[in-house]
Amino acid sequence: MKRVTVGGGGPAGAAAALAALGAGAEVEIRDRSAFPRHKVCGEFLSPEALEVLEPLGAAGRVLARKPAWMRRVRLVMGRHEKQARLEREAIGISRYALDAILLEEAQSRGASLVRGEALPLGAPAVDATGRGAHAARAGTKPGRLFGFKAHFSGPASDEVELFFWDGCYVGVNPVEDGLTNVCGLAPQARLAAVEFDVDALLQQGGDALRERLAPLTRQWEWIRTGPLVYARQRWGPERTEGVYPAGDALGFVDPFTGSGQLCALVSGRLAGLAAARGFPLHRYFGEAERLLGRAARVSGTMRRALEAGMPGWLAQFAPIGAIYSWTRPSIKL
């Protein structure tokens, strides 16, 4: 029986483990962190995610946790606002719950969990250790982006709400247990101007954001992460054959599209199958490009438009339905 090592126990790593187990491999997961854990994440699961989780055997466990359901989307860019119904209901579930569910499912199916450093990895393996490979590229530039996140109690909605202003972004969406996740990112200079006080930063986000947050009560201190670098790993002859990057280790995608967790699950499943079946690395990268490439390119184009000061134009003329569909990865392996 082939033995596959998975570095990282988050959604990408757990999906890789489940896929490799389903292909008949023996799996060891390595992660230095304790689970469950809170992570800076939008905690929005696209409806397509259940179609990825179903063949992995984890969809039932996710639904049993009673996640929140989102039926609408609200987009606020500067003074402009749009609202629309989602074509299909999406799920709100915390990373604290999702990570535990997926890891427990993998362990129940026979995967072993080893606490400690995940790297280096020997083939066959899946590298799902996160975005560290990209973060080094940020250097010490003042334009570096940092993420932040906290849960709030108070009135929940069935919307995913996105707010943009002055290079900053905040997403608000319901999760399980009646809580609301508030997650965003901002340039280092904007955070430094308020001494990294996230509450003060959010007060600068405009009337719509202030009104949305007013009836909510933060449940714990803000957690922060960074620097965040949008990048994708590409195949090259210098890469180690048989070690397949997945999730953020493969590519850190624009969080405002709500496709980050779906991309992690899709790439994790693909990487787990590739490791178990011994796919050539160039074939794996080709399949990853087919599944994820369009979503990454479109979301990158949108981000550059936002950075160029065009949120009002996007809000006025870009159809929400098209933005949503263009930024979804394919789920068909």
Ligand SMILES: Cc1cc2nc3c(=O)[nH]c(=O)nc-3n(C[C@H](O)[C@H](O)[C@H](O)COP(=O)(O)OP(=O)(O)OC[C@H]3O[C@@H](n4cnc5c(N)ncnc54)[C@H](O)[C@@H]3O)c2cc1C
Second form
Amino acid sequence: MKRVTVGGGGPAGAAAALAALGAGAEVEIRDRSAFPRHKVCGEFLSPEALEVLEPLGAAGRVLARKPAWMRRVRLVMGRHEKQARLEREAIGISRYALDAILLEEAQSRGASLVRGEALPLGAPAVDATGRGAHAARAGTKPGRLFGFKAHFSGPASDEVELFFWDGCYVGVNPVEDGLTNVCGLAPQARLAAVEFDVDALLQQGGDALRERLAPLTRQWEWIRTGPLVYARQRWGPERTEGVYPAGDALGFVDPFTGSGQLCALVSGRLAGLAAARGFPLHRYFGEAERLLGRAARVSGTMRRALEAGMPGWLAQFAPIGAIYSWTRPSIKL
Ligand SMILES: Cc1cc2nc3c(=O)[nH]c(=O)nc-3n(C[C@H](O)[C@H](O)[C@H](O)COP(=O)(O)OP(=O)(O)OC[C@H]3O[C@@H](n4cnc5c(N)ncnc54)[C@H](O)[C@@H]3O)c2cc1C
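Follow the form predicted alone with the form predicted together with the ligand, if you could.
In what comes next, the whole complex appears, and the chain from above leads the way.
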């Protein structure tokens, strides 16, 4: 029986493990964190995730945790804002719950979960260790971005709300147990200007954000992450044959698209199959490009427009439905 090592136990690693198990491999997952654990993430899960998780046998466990459901989206850019209905209801579930659920499913099917360093990985393996591989390239530029997140109690809505200002963005959306996730990112220089006090930063985010947060009570200290680097790995002869990068390790898309976890599940599933069946690496990269290429290109274009200071009034004309669907990966294997 083939023995596949999966480095990283986030959504990409768990999907890789489930797919490799389904293809008859023996699987060991290595992660340096203990689960469950909180993670900086907007926790907006595209509904297509259930279609990826269903054949992997994990959709039922996710639904059993009773996630929140989101029906609407609200974009706020300065004084300008736009609201729309989501074509399909999206899922709000914390990474504390989701990552543990997916790993439990993999373990219940025979995968072993080992706590410890995963790198370097020997073939056959899936590298699902997240965006750390890209982070070193951020250097120490003041423009580099940092993420933050906390859960709040108080009135929850069925909306995902995105607030943009001065190179910062914050997403507010419901998760399980009636809680609200507040998660965002900001350039280092803006955080330094408020001495890395996230509450003070949010006070600068405009009236709409202040009003939204006013009735909410933070449940724990802000957790932070960074620096964030948007990057994609491409196939090249220098890659190690038999080691398949997946999830953020393959490509990190702009968080405001809310498709990072779905991309991680899609590429993780593909990488797990590739490792179990011994696909040539160039074929794996070709398939990954087919599934994820458009989402990465469109989110890259959106990010550059925002970085260039896209004026707020443009938000009124943004075709939200089209942008939403263009930033989803294809889920068809
Ligand atoms: C601010 C922010 C907001 C976001 N909001 C959303 C959102 O609303 N919706 C959405 O879908 N996506 C969102 N994303 C993106 C999403 O979080 C990622 O795309 C997703 O976590 C990728 O999953 P992954 O499994 O590839 O990596 P990760 O979730 O990062 O998992 C990697 C795992 O590998 C482990 N690891 C790392 N290095 C090693 C090592 N050397 N040895 C052993 N273990 C290691 C880590 O402990 C971790 O458990 C957001 C991201 C950020 C930063």
